[in-house]
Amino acid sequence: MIDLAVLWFALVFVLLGTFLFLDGFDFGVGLLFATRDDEEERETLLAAIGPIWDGNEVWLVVFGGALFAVFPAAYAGLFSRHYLLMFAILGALILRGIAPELYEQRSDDRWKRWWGRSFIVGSALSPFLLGMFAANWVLGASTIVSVPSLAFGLTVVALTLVEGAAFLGLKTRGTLRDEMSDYSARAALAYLVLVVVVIGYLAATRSDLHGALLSPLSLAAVVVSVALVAGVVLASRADRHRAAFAAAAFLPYALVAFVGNLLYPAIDPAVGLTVQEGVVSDLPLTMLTVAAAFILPIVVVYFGVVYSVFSGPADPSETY
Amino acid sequence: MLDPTTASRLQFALTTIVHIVFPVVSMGLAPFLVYFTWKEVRTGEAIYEQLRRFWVRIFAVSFVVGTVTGLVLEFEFGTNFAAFAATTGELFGGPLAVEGMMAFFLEATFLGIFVFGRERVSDRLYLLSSILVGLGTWLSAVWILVANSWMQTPRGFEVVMRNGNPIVTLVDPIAAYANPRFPWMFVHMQNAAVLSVALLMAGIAAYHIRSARTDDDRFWRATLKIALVALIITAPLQVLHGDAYARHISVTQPQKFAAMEAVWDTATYVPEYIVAFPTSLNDILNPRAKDIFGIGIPGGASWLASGGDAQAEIVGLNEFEGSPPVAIVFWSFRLMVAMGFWFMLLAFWGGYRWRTGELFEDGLLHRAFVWTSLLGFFAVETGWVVTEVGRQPWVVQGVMKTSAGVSPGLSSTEATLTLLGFVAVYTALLVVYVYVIRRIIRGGAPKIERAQREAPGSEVAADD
């Protein structure tokens, strides 16, 4: 018999990883918006994510919903203890969420400059603050700001940059594409450096985590991440944009596997709540499992349809 | 500084009051968009493409603002009402998770095709996208109302101890989720959404017809007719259904019903007050203050609650532990009912003018439509105030008090700070939203640059 509590613990992290993959590249595109002055290039970036980012961000909603439904005590404890951080995250997500839509509503410079900035700031702060939240969660931290939380925030920002630039390598052409490829390779190296810094800091300061850091799954996640970073760098240099994006796409899953493994068997280490203690009773858990088993494969089909409809280079005129 | 309970309740109230507008726009627009798309695909007529494009823009902007404000709501259960979330999450979290997986994904992914994909996909897939987006918005309401209806009439659960805390555990999913309140809420809500959007549409059309920009006139006349058809169907239904719904509440939530009628002492032959004012200003928030000036129908409330017996007994608020802020519930209920009757009257008036062939000539009617544009949303707000404020002091009727649901570690400073932040951010959001929507509305009918897509009828022939 499969342990449904453990299965859902893994699924919660897969949902988070998928959010970090799909909306991750949207954040990256938002950050890279800062590097563009040319209006047509900016429109190209917006057109690249326009039809898909609404769907991508739903993975965060479903991650939150799944955590609430399966581990309600952990959801309640984490969100209320990181009260101000959660609202900062919401503020950043609001900025990012409305900016691209509003950017298109008027054509004058001031309006576009204002919403362009809010798009960039929201896209930078969202992954940064989510990274801080994840670090505080896993480390059971009581303060919001600490060395590991800041470093991990930057790590997640670097990750979204890798993904965003790799995605734009697929969706753009010419010199813009070359530049994006270059960014993704550099960001991948920066990501690797930050990962090493975070792990080094934890190894030096948290002897209680040594076992988890040296466990096979953690080591595998690190090795896979190094290989993926190498893949991103080499594929970008060789102008193999599909391969670069594919490598970037797996990076967030390696990261959540690493993070989930550090956490397990706890679901909320700050109060010593384990996965088995925090999970809901069998009946709702079975119902949710059946529901998810039916619905999530269909969701993957939706994404397949949408992504295939909008495959190919983005057309800057294709905003409505 | 406000205490954490008050600040959290204000913040949650503010969040829901603002958020509800956007799902109402989405749910209400959905059937219209499917209709426009179907006609566009079927007939190839430019006017349906214009209608679709005009309302898709409003849908897309509303969806985005609805998403960010809805995300805030989902988080707030954890941040501000952690005790509620931890205690009832086993029952309450499930529908929210399924809403995300089943409904929100459907709406958000196909919205991409619906907004950006007209030139990229076949007519059939495009029409299907419009249907799936609409289905997503309606399924969202199903799951949200499954969760909410359980809070109104909770069943199918037991309270057990886990890790030293009492928690609500699911024992009978059918009883819990096929809740007696659910169908009442769903029908009332969906019909209200379509009604609200029909009123908005009629108001915008009437505004443009009055301003008489001749190049768009055909577009706005068609819009007014479509809106009026929807209005004639939904407005009377809302009143009839609302009447039956109130009776359902008098049976299942007598405390809420007593608050709606402001009945303190259990009595028979209770009058239905149309308006009521205390004669002393100090009692202005208490609609049943001792010295009262009111206009009431004798036995009216008893008659309504029992479905025809003016002598029926109504249980008063004094019989219950605690009571909701009665004045808010009493007045919200009256405003909602008054607006409901006004919408019905407006529908009949418009229908009559259509029959007499003077729909586009009656200036007074047009002005009435313009002034009523936003009242549907206001009626939805008052309805939710009755529903949500009316069940106080309970967050889960008879099971958990709202004050017991607030996050235990929350400080006054944190709660007040975020409340202020909310007021600022939500005000800004609303200002920007209203500004953008007004611009879209003032911009008039979308211009079709190319010639008609295809000759009428050719599509059908090609498909056959």
Contents of the next structure:
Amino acid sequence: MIDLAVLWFALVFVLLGTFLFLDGFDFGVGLLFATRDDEEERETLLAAIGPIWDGNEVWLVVFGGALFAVFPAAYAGLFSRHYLLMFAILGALILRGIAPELYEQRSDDRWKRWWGRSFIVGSALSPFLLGMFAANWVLGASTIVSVPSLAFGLTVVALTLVEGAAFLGLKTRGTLRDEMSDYSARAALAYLVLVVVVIGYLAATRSDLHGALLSPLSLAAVVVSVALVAGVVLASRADRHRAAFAAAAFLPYALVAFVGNLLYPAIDPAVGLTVQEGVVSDLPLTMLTVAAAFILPIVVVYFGVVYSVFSGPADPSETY
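One more: the block was the form predicted together with the partner chain; return the form predicted alone.
Partners and other molecules omitted; one chain follows.
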């Protein structure tokens, strides 16, 4: 008999990982926008994510909706304790969304410079603040800013940079592609260093997490992450861009597996609420499971069709 509460706990983190994968490379492209001075190269980066970024953000809504529907007490507690952080995340996501739209509206240098910087700031703040939120959730923190939350925020930023550079390895050509491969390899190593720093800090300061940190799933997630980082670096150096992107795509899933394992069996450790205590009753849980079994495959197929339509190198002449 499948434990639906545990199944949905895992599914919530799979949805979070999917958001970090899909919108993660959008954020990374926004960060790499800061490295470009040439207008044609900037247009190429915008054209690479123009048709898909807003669809990718849907997965954040799906993650929040699933948490609300299945674990409503945890949803209410998390969002009410960290509402200022949530407003900051929404502000960063809005800035990241409108900045490239407005960037394209005028050819004035000052206008483009302002909205280009806004795009970069929104792309950096969004994953950073989301990382802080995830750290506060897992560690049961009531404060917004702490050493582990800042470190985890930087870790998520590095992750999105890896994904963005690997994605642009598929969507660009020539010297621009070569530079993206270099950024991808460097960001992957930086991400691994930050993961080690976060784990080391938790091991040194949180004795209550030692069991979870040394559990087989946590160790497996770390080993897989190291292997994926090695895959990104080697594939990028060998100009095997599809392999580099495939390795980068699995990094967020390894990260959320590690985070979810630290959290379980709690769903809201700040108040001591467990997965079994926080889940909705049997009837709505069963109805949600049946609905998800039909809807999620359709959504996955839809995204597959969309990405196949917009596959191939980006053309800078295509407006954002």
